[in-house]
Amino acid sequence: MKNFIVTTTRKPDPATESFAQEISSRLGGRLVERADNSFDALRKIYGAENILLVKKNSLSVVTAEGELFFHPNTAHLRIKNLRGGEGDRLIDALKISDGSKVLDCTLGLGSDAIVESFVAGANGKVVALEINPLIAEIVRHGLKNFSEDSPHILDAMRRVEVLNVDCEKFLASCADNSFDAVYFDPMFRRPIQKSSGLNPIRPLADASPLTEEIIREARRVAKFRVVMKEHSGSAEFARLGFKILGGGKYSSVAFGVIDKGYGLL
């Protein structure tokens, strides 16, 4: 992982400071006291490229393209759909319902795994993959602590399981069938320009294409499905032998399913 500090806003309280050095010795990143020193300043002065920033309650990321922190997005609005008896393009392609277990293997910024977990209920499983320990730590916190929206969206974000693995490994450790169905949404090598607000992760994100021995892993933990989010007209569904599903005319995403029994073997 890039070099990272650990720092704290400049009038800390005994209870976040604490936390700081907490975070720091288990993420291995060095703690440094903020005091009236700038983002710009500590990267200067501790040659760090990223700053992961404690405060009261949130943790956040300080990256070159801005502030990482955790929030729901769109999570929420789409749970209002789907409780009104709408749709979701996602959902529809995992075809999952209470009672699944969904393995998402790319967390990201957490939205997708918790529309998954609202869906599977307290029945199902939402374990969800994040490479890098930054993201993971302050998406698994927010998941844990975030408290402003409806008790449905709490319980649903409280139930995902987050761990920080590369997938591939993770992957190879799961039993045949050992999941309803297996996600990916990998970063996009050509970032869709209106999505500002995902800017701040992209200098963290894992932008490695999925590899063929990566959807074999998942098709055999898969009970029933294999999908993947990726730009319309992408290449890549091809590559790894998805099928495109329709819909989403005139988004500029796509899903691609793998049903056990069609794509690589």
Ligand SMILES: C[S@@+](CC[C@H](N)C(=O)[O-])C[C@H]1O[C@@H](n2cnc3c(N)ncnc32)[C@H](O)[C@@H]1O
Contents of the next structure:
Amino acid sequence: MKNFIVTTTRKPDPATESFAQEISSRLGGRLVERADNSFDALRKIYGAENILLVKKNSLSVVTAEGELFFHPNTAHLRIKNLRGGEGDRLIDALKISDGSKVLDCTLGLGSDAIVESFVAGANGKVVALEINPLIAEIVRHGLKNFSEDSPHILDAMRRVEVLNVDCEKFLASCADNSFDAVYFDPMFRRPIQKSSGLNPIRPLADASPLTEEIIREARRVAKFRVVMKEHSGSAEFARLGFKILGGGKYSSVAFGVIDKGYGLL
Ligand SMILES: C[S@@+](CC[C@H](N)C(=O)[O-])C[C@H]1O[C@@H](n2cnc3c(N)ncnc32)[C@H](O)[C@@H]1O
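Other form of same protein, the form predicted in complex with the ligand, not the form predicted alone:
Every component of the complex follows; first up is the chain already shown.
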């Protein structure tokens, strides 16, 4: 990962200072005094690419693309739609319901994981993996502490378990059939620029393509289904053995599925 420093707002209270200290020693980024410096000045002084900014009740990363912070984004509207009886393309693809156990291998900003968690409910489980430590930290903190939403959405957020780990490693450690569904939303091979919701994570996110080995492991770990989201027309679906689902006729994204028992393991 590119180097980063940890700092606070200009006049931090003692709790913010000690949280910054804790996070700096846990993640390994150098803790620097903000003083009256702009972010550009801090970058120059310390030769750092990214700045992990600790505020009173939230965390963000300042990157070359702007400030990355946690927000439920589309999850709010999607859950509202689900509660109103409408469908959700991801949930339909995963075929999950109350009590399901889901492994979300690509947490990102966590919107999909929140929707999965809402559907899986308190009897289910969503484990979400993120390879980048700064993204994992910000989203884990946001899922735990964000408070400006309805109780059913906050409950769904609180239930997501975030792990900072490469999904390939984690999958290798899982027992056969240990999750009902396994989901991948990798950085698209061809980014859709207008999906500006993801733009601030681009400088941090791992954009490596999924490997056949990862998908083979996902098929072993999933009891029923493996799902991947990619841009419509992506060659990744065929390369990795996914069957593209219909629907979303006018959408730039598509979902592919591998059902257990479909194709060779
Ligand atoms: C397109 S984003 C996921 C967006 C997410 N579905 C959402 O709703 O916000 C992809 C994320 O997967 C992460 N990632 C890429 N490769 C990974 C891997 N091998 N293991 C875990 N996370 C990975 C990236 O760093 C990035 O944050």
